[in-house]
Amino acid sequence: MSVFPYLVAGWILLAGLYGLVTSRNLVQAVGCLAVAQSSTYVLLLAVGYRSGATAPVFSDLPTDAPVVDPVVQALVLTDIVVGATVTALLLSLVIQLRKRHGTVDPEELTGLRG
């Protein structure tokens, strides 16, 4: 089993916390936060992954022969559905910010603070 894939996902989720962090703008902020999200695709398919074996439909395998986790496909395509419905309301919730205060700079967001 590689260590590579594991390094590939942190390395993804580092780099979308820092855009996270260092962002000036809304959109970009949840861009970031897409990208950083994206590495648990990463990390889900190193975790299912197995070296040598097939799709798991079994009708024409033999009862021997190695395949993949289904669940763990299956994770991956939930947390891609989920992750895109966050970025879309998150973005939603963007526009609405920028119709109502003429801003998606975080700074000059005076009015939301506490």
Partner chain sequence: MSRTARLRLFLAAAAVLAAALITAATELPGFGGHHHPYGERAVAAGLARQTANIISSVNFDQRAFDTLGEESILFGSVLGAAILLRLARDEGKRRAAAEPVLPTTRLFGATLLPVTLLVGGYLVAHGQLSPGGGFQGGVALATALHLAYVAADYRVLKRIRPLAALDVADALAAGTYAALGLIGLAQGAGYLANTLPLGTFNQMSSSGLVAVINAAVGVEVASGVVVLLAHFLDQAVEIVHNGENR
Second form
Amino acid sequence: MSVFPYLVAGWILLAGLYGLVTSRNLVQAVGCLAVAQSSTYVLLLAVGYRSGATAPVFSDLPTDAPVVDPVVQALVLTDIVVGATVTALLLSLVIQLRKRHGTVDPEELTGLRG
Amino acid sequence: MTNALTVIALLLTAVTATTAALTREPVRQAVVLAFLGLCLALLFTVLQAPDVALSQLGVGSAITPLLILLTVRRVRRQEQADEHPDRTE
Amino acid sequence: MSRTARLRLFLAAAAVLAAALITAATELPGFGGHHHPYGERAVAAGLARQTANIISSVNFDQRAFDTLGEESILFGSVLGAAILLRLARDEGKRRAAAEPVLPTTRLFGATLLPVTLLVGGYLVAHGQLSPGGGFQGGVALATALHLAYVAADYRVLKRIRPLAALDVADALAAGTYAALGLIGLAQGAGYLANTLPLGTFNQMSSSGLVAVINAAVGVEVASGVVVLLAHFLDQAVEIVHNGENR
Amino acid sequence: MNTADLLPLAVAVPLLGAAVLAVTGRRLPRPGRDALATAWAAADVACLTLLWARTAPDGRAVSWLGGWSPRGGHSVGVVLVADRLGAGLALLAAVLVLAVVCYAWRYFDEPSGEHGGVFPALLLLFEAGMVGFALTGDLFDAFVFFELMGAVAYALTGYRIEDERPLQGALAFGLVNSAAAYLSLLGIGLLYARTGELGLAQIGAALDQHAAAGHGRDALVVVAFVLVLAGPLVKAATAPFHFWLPDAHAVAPSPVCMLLSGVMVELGVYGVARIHRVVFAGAGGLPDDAVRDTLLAAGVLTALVGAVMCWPQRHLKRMLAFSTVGHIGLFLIGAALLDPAGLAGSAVYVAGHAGAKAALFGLTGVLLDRYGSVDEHGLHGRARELRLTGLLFVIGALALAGLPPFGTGLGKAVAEEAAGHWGGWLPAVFVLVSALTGGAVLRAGLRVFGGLGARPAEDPEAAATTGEGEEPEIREPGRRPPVPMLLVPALLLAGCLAVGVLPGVGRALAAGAAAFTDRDGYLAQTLGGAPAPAGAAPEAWWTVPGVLLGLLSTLLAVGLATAAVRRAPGRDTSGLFRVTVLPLRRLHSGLLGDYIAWLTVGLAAMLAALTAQL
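Please supply the corresponding structure for the form predicted in complex with its partner chain (the preceding block corresponds to the form predicted on its own).
Starting with the chain above, the whole complex follows.
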């Protein structure tokens, strides 16, 4: 149990990268990037977890109650926003590329080589 | 109890993420990604991160899949236009 | 490189990466451990600043500069998507057609819309107290607006969506965040210093600058997400190549 | 005003400017928008100049944001730290942004109306990202600003939506860089798990304590090192992470290319050096020898790949992009020596290179403006009428080749000498890369502006990107080039010359390099202690061997260029070319899957190399 969450994070990263390498559709590739990114959420939150502790919100808690690490949660919040906005930008590029190039298959994008 | 829940949520997340990466068809992938968002939100709740779970619900299971679906819709429309240049959709 | 060659290359490298990650995982402190020095300091600092939700304290006070960068990324992405999804020289807009909506769907959307708006507003307003905050609330508010698309159709959404105003609101909120930091600078306490009155713990008015920044983030996220989705909806529904016009 | 207050101000000014431009841009006419953008860019230059002037040559300015100064060596806040190299790089970014804004005054076919002001607003956000990344002393904050630079740069690269190639280049850029950023974040997570800290100085100190407590070096540190550096190494386009760079830099609008090649990729090298120095150079980090060998190998590989790929290009912007890859390799070699002298050389080299490379991209923009093409073969002799442009282009090529007394020559000389202490063959890499990249650009200049030699024959075997059929970036082709489009490159070249001629620049950067490598001083000053004085600054001035090697690389470049121009057309390519260059060119397939696969391979190679030396 003590390393299992970390291994899950690593697995998700590799799955996402595999999806990117083998992708035949750019929309799907952007989705795979989102998958790879979710590994960072899992790792960070697993690192900040503390057994037997509650969420770091003290509205109904005595101020000496044990809580999980709030810093990693703040980091993941930032990370989620960053991921969503980058996804949006990449999808905008895919839309325009489809109009100009006539395909969303990355294997057929050979306009830049050599 | 919490331990068992954590393991279940982790397994669910890992399996869904793998499925999402292996799903080749973008619309189906968007659905799997929305489900992945749910799994992650569940995991975050178990890990005592309600703030993050809320964000993940909003972004991971709503906005990101919606963006993908809109992109696919645009791409499909283009494909129809390419196939029948004489006719509108 | 052929596809099989690429896959073999990747799998070999991924195996090395996997081995490294596994080794690293065994050397990490075990899951659920109690060594969180930064986390404990953050809790103490947040409570000292009368902020019940420590995550809000970290996001909008202790590490407010990170969040400034994050909101700038959102702002930049909205601008970037606007410029990337602009009308190309050979494109025009067509009128979106009226779409039939099932009565149940209409009821569903019409009921959910006010509920979601309320939830969004609540989340933004209570960010310093309970889970949620400017970001989550902003997302909920933006989603609420798009329930109009579900309940009615694109033309109704367009009518209730003041896009030009939201564009400006997004930029203003982003600018406000950067400008709020200057208050602390002017008072000699440092950029983004929480120098406003802190109020009473667990009250709406508590936590000083946190509540203000929280609100600015709420406005920026709500308007930014609406504008972002609007560009995508335009592409999906309205924008056509000139040859493709009906 | 406090010196420390200038640090956050340097980030806040462009952010505010971006918001103001986004709000008012749609209401203002074009000249009003340009004036506003220029004013904000100039304000940030002023802010950073003041910061540079006020930062002690061997010290740092430290600003704890939100007033969270450390108590007992601990803080919950984010810190910005400026030494002369960090502040200098931020200043370089600000100066280039100002130059680009001026260059684009009359140049750019910028949409108005609804989207008026968005382009300069994005430039200012890009500036904020670069300045923030250069000044931050916090690892997660570095990730945020890294992503800000990235997100804005993807949008700017894909700006010309009517052409498919910019979109494709931007997509490769975005996917590869984002994937790398997430790898960095995983590394940050690993470091946080071990140390419970996010500040560079705090992580470094905590790692040292971990080692002092009797724990040996372990795989965790190696993995964290490789993952955290994945982001900056990809941004710096280190081989084999470099594939995205020529794709993106070749197709972005010329003003954007000036920024991407001039300073953004250099920030990647800076990030590598900074993170290694503060976090990993102590007892709890990695042994210097292992890091030096690994980074040196990566640098040499990058330099050679860039130079070899630069020579056969005919698409001018792609040629310049590969020359950037080659030079980045040289900067990385200088930084990888892990001593002040090598770093000082790289710093001077970066300053000089920014002037020369930005000028060359700007001049290529003139060609694109006038002829709608950046193809060396297609433009053969057509630009004879543009005498001044041609003259500046040739000067830029010679500066790229390391001609004394240009700043590029000085940087090359200083880095070369430092590298010579570690490996006698390393200066040869510097000479070869300078000669090949400078020679390629010179050859193109002679053909395009001089019409020398015969028009080259087409080689059907080479899978090449031509520069024909580019979308012109303006809507009135054939006009006289506007004054700013020549004045800005001329001033940039003058700046490149000034770096090499004014002894103060080199001296200041050398002192900054000594402060940069003074890890104990960084830790002490950041966490609120009193720093010991830094070690002696290295010499960063012309030496006889430096001048001679600079002349040698320039002569080689001239020789290569004239030989190529004079060569009879249609002569068969040599066997050596077939076995070395062609396979390498085929690897640059333009395919996204390949790029991600190479990213993984690079990570695996670094992991293996470092583990083997542990």
